[in-house]
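Here we start with a single chain on its own, the form predicted alone, put down as structure tokens.
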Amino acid sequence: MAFKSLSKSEKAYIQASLQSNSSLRGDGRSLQEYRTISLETGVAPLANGSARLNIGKNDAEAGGGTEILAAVKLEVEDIEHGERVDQGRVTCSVSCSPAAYPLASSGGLDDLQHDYSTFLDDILSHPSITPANLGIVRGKKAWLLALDLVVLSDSGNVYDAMFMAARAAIWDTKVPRTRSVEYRAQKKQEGDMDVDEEKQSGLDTRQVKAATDFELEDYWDEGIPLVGREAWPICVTLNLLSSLHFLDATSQEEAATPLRLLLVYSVASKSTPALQGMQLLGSGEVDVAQIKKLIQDGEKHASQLLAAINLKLRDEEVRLTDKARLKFASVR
């Protein structure tokens, strides 16, 4: 939602173009075609994982499009007290740059940030997709994965962009390698004499029977990838207009479209996409039969989108791995 205001004639023109036999769009795309997606990971050096994603960037003008910055920060959380998840948890928050919504008031911007944060946090913090390697010391400490997103610009289809950026940041995240340690105090029997003998360190990491703390290990790759990152969900927004739907709407097309159906899918390797959540935005009604058909169509779109995103992520992973290996070798 970019707070675009269109006249009745503009809305009618866009709707008529979309519903025509040739389905004309302003940028020449087909109804099921996305704009150009550019993706870069590792953009925030102080974060455990980060990504910058742009949909619809105009290379000729060196700008434009919907742009999202996502960053992951891992924090140690004490789970001995309170209601904490034993194997870690995920939180998500979204901030919007005022430049992305210049027509929005401060109150409207706060409401928009709240809506974005609530929707993403409800989906991404669910235990079913929480990475399995966030635990540190069982029953004592675990990683809190804080995912922060910033909407830098909104030229339409911001929900899809946020979920893609979140997936890229999660894919780029490395969990620091840790090992459990236990502090043992030397026991002395009453009446024993003090004699010089080889002392054993109280910080014994070789045989840990009851771990009480942890320490970080030193590896060149700075950690291991999150377990289950392949199943991290993506969003497919179906813009509904009469009997048709189309993908990746621009801000003008969104203003002319009465309904949008957000479908969030989790796709494990070579399996059918699983619906994680959905939300209907706008005014109007959709019957159950149409919803079922749209969910089936959404599965196909999600699989195609995921294949394209994963290809970009693997290319970025190779680039960053080579860069990190050379950097580590130069300082050893």
Contents of the next structure:
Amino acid sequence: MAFKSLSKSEKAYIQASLQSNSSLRGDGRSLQEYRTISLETGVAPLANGSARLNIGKNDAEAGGGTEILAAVKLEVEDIEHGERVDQGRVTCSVSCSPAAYPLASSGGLDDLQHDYSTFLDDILSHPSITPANLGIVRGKKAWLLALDLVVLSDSGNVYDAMFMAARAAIWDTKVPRTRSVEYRAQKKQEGDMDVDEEKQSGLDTRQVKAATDFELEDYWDEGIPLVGREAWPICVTLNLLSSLHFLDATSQEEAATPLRLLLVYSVASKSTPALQGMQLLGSGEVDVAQIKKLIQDGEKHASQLLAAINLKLRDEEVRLTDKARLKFASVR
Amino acid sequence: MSSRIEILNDGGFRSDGRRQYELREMTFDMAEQAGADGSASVAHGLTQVRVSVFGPREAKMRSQTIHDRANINVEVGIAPFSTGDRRKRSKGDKRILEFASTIKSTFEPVIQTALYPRSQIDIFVHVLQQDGGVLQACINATTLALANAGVPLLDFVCAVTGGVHAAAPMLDLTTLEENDLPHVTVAVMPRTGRVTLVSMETRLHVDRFEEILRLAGQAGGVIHKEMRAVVRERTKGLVDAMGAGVRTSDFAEDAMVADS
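Got the form predicted alone; any chance of the form predicted in complex with its partner chain too?
Below is the entire complex, every chain and molecule, led by the chain shown above.
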């Protein structure tokens, strides 16, 4: 991180201990180990889905760590004339709290925010991973999924944290149930003999093809989860130091590492991961042959990380549904 | 004033089941947050605010330094998902700048800036959830964060929102009530009983104003009691931690006695 200054000797110390035979890290982790990740979903009551994620929280002092708040809001959007008539859109933006980067100037903070937003938006708004159930009325209306992330504090590995928080918020998102509505002129009745004929309302709410508008269905739950949320991508940052790489760098380690490789994978269930994005950060260089190896390693790390996150997300889902049920029971 | 939602029903209850003068549930969290000298999260009902304080430190821009006292710099960020409909406000938004300057002018007479000439105190406010009383939450959180950072204050600043429905005054309004009622935010310094902020953007009858102001002053006292308890608990935790390592427990106890 450009805003963390590190003395020459401090840098050399971190690098030397990482490269030593037993590779030591400041907090005693092994090279491929993450700090403790804590995750909570459903934290913003006004959003359709939300999550708060913290990597490396210090239990004793209840502080520290990289903290991200992610929330999804769904808005109804008119579809312009185009090729994607039955699909919604995803946009993503990142804002950084000035408290996360206390040494950055206000211009520097804006640049950083822009960098994060572009990287995330490029990957997450790609049509290949847009959830399938964002359409409302074919050719007329669709949900716009706005994903907003707030970086509350940064102590290293912010990209991984942002992608994990985004995944959790997406997982938590419920799309409201809708029903298409068609307006139809009432038929004129011929003669005055057929009194038995059922009177037809001008407002027909059955599933119809020529629907022009929609209404919200009255149903007990908040909606349907997003289709294809399992395939939502996740990022693994490989910090490269000569021939070795390590995961989940703290901000000091980041400052001492010349090169970082961001790999974004999307794992649909039971299939091989697809590489959704890739970026090299930093001033160093790396061999092409080495990159191939790194991508394979990254794939392994990503699937491990994903397994852990999915487990936690399922846990959270159970917790939240239990809460909803208890609330419902107590009201009755 | 007619609205579809009943602000105060015949039984004397408001839309969320509170009485007229009842405050919402308050949570004050003074736990340390990465890197900040002092920080606090405050929630009034569903409104949630997080404040970090940095400093007194050297100003980022030299031109901002004042030769005989510290400069207070307030920056406000509002999460785009904090309101009912999503809205992204940029940092230069007039509304946000005004909000920041309100907070700044509230705290200028309270912080003992003369102790830190040529330095800067940064107050970063982040609004995470809005459900009425955002200004009040920001001010209460800033007070706690400043106290947590060890910045010398003359007194606590405790803020509360008051409004009037028909002729019935009520406290701590939600968004629903704020949209329908004339309301005023008052920040008091409970020890001296002075008022550092009165902010009103709606019309209110003069006769009602006095009543609201008096009521808000009393409510400020109640909030002060809660805030003081949290500050004490936090300080006690720190003093205990200080005594835990070395054998200075006697000293710690003495300090507590002297403090109380």
